[in-house]
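As a starting point, one isolated chain is supplied in structure tokens, in the form predicted alone.
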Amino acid sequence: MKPVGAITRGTTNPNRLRRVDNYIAYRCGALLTGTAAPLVIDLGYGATPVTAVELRGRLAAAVRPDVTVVGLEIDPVRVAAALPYADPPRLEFRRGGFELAGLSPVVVRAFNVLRQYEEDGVAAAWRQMTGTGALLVEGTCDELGRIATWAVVEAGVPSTLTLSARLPVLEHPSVFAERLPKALIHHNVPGHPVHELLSALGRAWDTEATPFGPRQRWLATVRRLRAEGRAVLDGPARWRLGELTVPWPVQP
């Protein structure tokens, strides 16, 4: 099977998809626990494969421990580099792209590619992906994981977007939107919703400016958020963590 796709950069650093990795063990914990072949695909891991072990070391732990990761490159030379780092049968690389490599995954993690892709392909990779019945964890973030954005995608639709920081380095909330995923990035402009969204998070950020520290700020800033009546996903456990979840912002 031909893998579909483009070879991308390929930068990555050790924890980087440390962020969207616990929220995978959250969100997709039932997912996985509840089938008899765990199977999680981390597409386009990049020129090294240590986010790969890294998301089956943590989904192993929070999770189940025979889960299954296999990394996908369209590159042969970084799957080749990758193959030394394998643990079959959990931990596994091989060539592949939006296709999937004839696999059927419980959850695929795409993590800076479709950045790197124009906004047009962006549907079709989303229905690709998702088109065995897989959810999709789609996003970007900077190149030490500090600030990250991710969608969820079933069956090609996508259903939250997710903004996460470390909070101790979180200068502003406006920071989002250089990293928002590249089917939002463009539309962060007036009479947007996503613009919306990120002008009242940064709104109630400066109001909630206190002394007793970046997370105390964060957790008021979301609760100004959905006192404000915007619809606010999780609670106060994932707040803390620096997560915001929302219903994916769309035109109306």
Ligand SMILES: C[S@@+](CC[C@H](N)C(=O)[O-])C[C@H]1O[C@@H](n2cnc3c(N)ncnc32)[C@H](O)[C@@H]1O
Contents of the next structure:
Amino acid sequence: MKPVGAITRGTTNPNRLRRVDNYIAYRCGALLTGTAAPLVIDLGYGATPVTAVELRGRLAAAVRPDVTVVGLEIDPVRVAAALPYADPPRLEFRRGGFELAGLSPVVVRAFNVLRQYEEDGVAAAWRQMTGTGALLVEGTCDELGRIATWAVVEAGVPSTLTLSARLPVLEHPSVFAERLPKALIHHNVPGHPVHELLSALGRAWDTEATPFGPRQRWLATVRRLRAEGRAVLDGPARWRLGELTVPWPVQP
Ligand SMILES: C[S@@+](CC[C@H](N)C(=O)[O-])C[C@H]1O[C@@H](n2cnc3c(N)ncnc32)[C@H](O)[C@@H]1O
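Next up, can you give the form predicted together with this ligand of this protein, since the form predicted alone came first?
Then the entire complex follows, led off by the chain already shown.
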């Protein structure tokens, strides 16, 4: 089976995907515990397999110890480099692309992969990665994982958009603009819903300046968005982590 896709830059970092790992444990926990032998694919783990190793460790601790993670990479050199870190049968590394090497996972994570593709390739990649029924978490973050955004995609269709920041170092929510998923980043212009969302988020953040620190400020910001009538998902337990999840299509 020929891997579908193209080799791209392999930049990664330890702990870079901590925020999305935590979200996957929350969002996909029931899915993973309700499956007899749950398989999670980390697609495009990069120059080192560190984020796949961490994903397996975090899901094993937070969801169930017998979860299996397979790291797929389209670059055979990166697959060979990862093999010493395999811990079969619960952590393996293989060559593969958007076709998922013929595997049938429950969850696929693809982080900082589609950002290096053209936007017109996104829909097909989403369809292919969810074609056997997997829930896909697809997104982008900065090099240290302090600013991240991701979509949940099911049956090729995005259902939610999450913005997530390490609050102690968040200067302003406008920083999300340069880390949006590929499907949205070129639509962040006046008149488009994602631009309206980021503008409303920025205004709320400016209004909610408080002496009680960034966490309280973020909580107040998210509450203000909801009070303004925006559909804001989840609740304070997620918001206090620096997350904001909204339905996709994003409301104007
Ligand atoms: C920037 S790295 C991301 C590493 C890690 N996921 C992270 O976020 O830190 C992107 C990796 O995706 C791989 N890649 C690109 N397209 C792919 C595809 N279709 N299937 C599998 N891997 C792919 C590239 O070879 C590269 O190693």
